[in-house]
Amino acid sequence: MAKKKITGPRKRGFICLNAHPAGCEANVQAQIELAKQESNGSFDNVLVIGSSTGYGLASTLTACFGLGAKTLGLCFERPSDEKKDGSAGWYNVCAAHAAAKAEGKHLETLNIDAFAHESKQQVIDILKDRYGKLDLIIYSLASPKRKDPDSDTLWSSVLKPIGETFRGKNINLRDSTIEEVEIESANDEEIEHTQRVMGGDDWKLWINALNEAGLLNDGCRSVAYSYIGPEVTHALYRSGTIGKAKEDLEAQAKDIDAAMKSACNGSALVSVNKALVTQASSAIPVVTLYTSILYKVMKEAGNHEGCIEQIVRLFKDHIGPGATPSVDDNGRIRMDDLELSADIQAKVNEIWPTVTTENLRDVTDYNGFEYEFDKLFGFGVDGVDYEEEVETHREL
């Protein structure tokens, strides 16, 4: 048995190197209670590709606890053992499993490399053995690297502008100061690598494999998550390497949609979601400052949503049983509708040029940003005693 210990956060810039299992459990339980608000009908079987954190975790909890679906999730996390701690995603998944067992829900998770062909075959075998045809497939993978399933090539994504050097204002998370950052533009190879990792290639491979295996139910939907953001972040995000990858995701969605319509009268959609505090977004210069301002403005307007609230709304209004998706001219669900409304963006743009190191915590919700960042790893959660020793080993 692993020893109990007091666990505090160990941070390095925008990275937290450890996680608190009890805090992660409390986070998951709070999300489960909100997920139960989604009860408009039910699904039989749901697959979530990328199920351990963020939007993927929220989708898993909503499918399982809100819709009562037999839910199979895929993730690639660092498990705990008697000697070492697990990742936050591992603790999230373990907490979700414990809750599902207690409530008599069917939740299963595979900790595998979802990009690999053999992983797809493993999932297909499990679905045929224990599930059946799928009603919904969520694609929510977030990885900095992807190995080509047909060779030894390893693609690595980069966060860079395209065409010219980026210069902009940012929060330095190491010392909470406002700084100017400069990032050189990407070359063609970096653009291609980022597209290979974060574009629509793997999503299409998954749908093709599941279709060929006869696992798409009549009317099955598949949804992948994306982000556009405001003009102030476009030079680095939407017009940069990540944006090119998201454009590829959205373009391939049209091919996947056509294939699913033909195969099972189904559909494939991209949901453009709201800016949130995530491990990935915290690494993006400009976005950290923008998110801090956005949180302040939306909280004051009374229309701020966290991850689980947004996913519950997505299921209720667009992709749950009986829901008809509402899409924009490009066929995308716009869950960022509140974020990008004219009045919200006008207030963000008004605050943006006024932010300094001295007034950062007054004119933005940087305190809220830090709180949400810590919560990602189970720290700072209400009701958790961080002075108490905790057993850090968890099993599925």
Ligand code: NAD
Second form
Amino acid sequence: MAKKKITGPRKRGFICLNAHPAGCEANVQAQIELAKQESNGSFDNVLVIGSSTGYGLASTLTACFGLGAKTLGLCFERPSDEKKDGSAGWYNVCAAHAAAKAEGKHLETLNIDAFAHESKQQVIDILKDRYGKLDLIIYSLASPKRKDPDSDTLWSSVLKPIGETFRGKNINLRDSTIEEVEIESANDEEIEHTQRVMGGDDWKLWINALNEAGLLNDGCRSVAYSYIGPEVTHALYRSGTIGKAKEDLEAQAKDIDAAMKSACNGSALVSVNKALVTQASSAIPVVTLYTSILYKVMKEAGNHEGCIEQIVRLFKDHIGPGATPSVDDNGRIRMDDLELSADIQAKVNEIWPTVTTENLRDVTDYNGFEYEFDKLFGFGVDGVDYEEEVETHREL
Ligand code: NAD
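Requested next: the structure of the form predicted in complex with nicotinamide-adenine-dinucleotide (the form predicted on its own having been shown above).
Below is the whole assembly, all chains and molecules, this chain first.
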């Protein structure tokens, strides 16, 4: 037993050093209730790569609790032990496992490096042993680093513009002020490294390995998540290093799609999702300010969605059992349709130049951003008593 009181988050900018297990559990439970709204048909077996937080967690819960699939998830989290607290993602998957057990659902999680060849083999062995062919494979990794599976090279991704120095407005998350940031253009090596980490290479390796192992069911789909975003973030995001990596992911989707078509009459797709507060997105300068404004505008318009609402809609309308995806001219599902609608973006563009440190909490939903950020780590969650001691060691 490792009980203690965890009263609040210990934050350092976009990093939170601790997590509250009961808060994470309450978050997961609330998402499970929403995931059950997607119960149109069923899947037998689903694999989610990047399953412990953000869009991947929402996908896992939808597959398992909505569609009743035997679900295998992969993540890379800090597990708890008798002395050490776990990461939020660890507590999320432990809570999801407990709920699955209570409801008679099948959910397993492997806490391993998804980029390694051995991990792929481990997953294949488990799928052959306890699952069978896959109906759906979700690829939802967000990682700052990737170790080359064939050498000792460690690639690191950077968030930088390409070609020109970026100068723009940003929220300094350490003191909640508006600052002007200057971010130097990436060099060729940084561009290449970011693509190696966040591009489509690893997704392709996964599909090849699963195909060679005979684990793709007839009509199997694989979906990877991407982001485009508005004009105000383009210099840093879509036209920057991360955008180049996303372009690579989207280009490789076409090859993976062709391979899946011939292998199992299946398909590979990219879903462009909405900007949301997650651990990965909070690390991106400028995007945090954009998200705070976007939340304000979309909440006022009554069409704001969180991860689970986006994913439930994605499954219902595009990738769930029997659904036919609708795609744009580049073959991508556009879950960012509401975010990028002309009226929403016009309001964002109106607010953007007016934001100052003094009016940050009035003209944007920065309070909502902070609330969502804390919630990612289990803090500020309704119904959780933060004065009570909590068991910090959780097991899968
Ligand atoms: P996240 O940080 O919440 O989740 C990342 C997941 O990847 C976690 O489960 C983590 O454990 C796992 N992971 C990281 N490295 C791993 C490794 N080596 N092995 C196994 N698992 C590993 O991120 P997110 O925001 O949900 O992003 C997921 C995807 O969605 C990304 O491709 C991202 O670009 C995309 N996306 C995010 C947003 C957004 O606003 N958050 C918008 C559109 C698209």
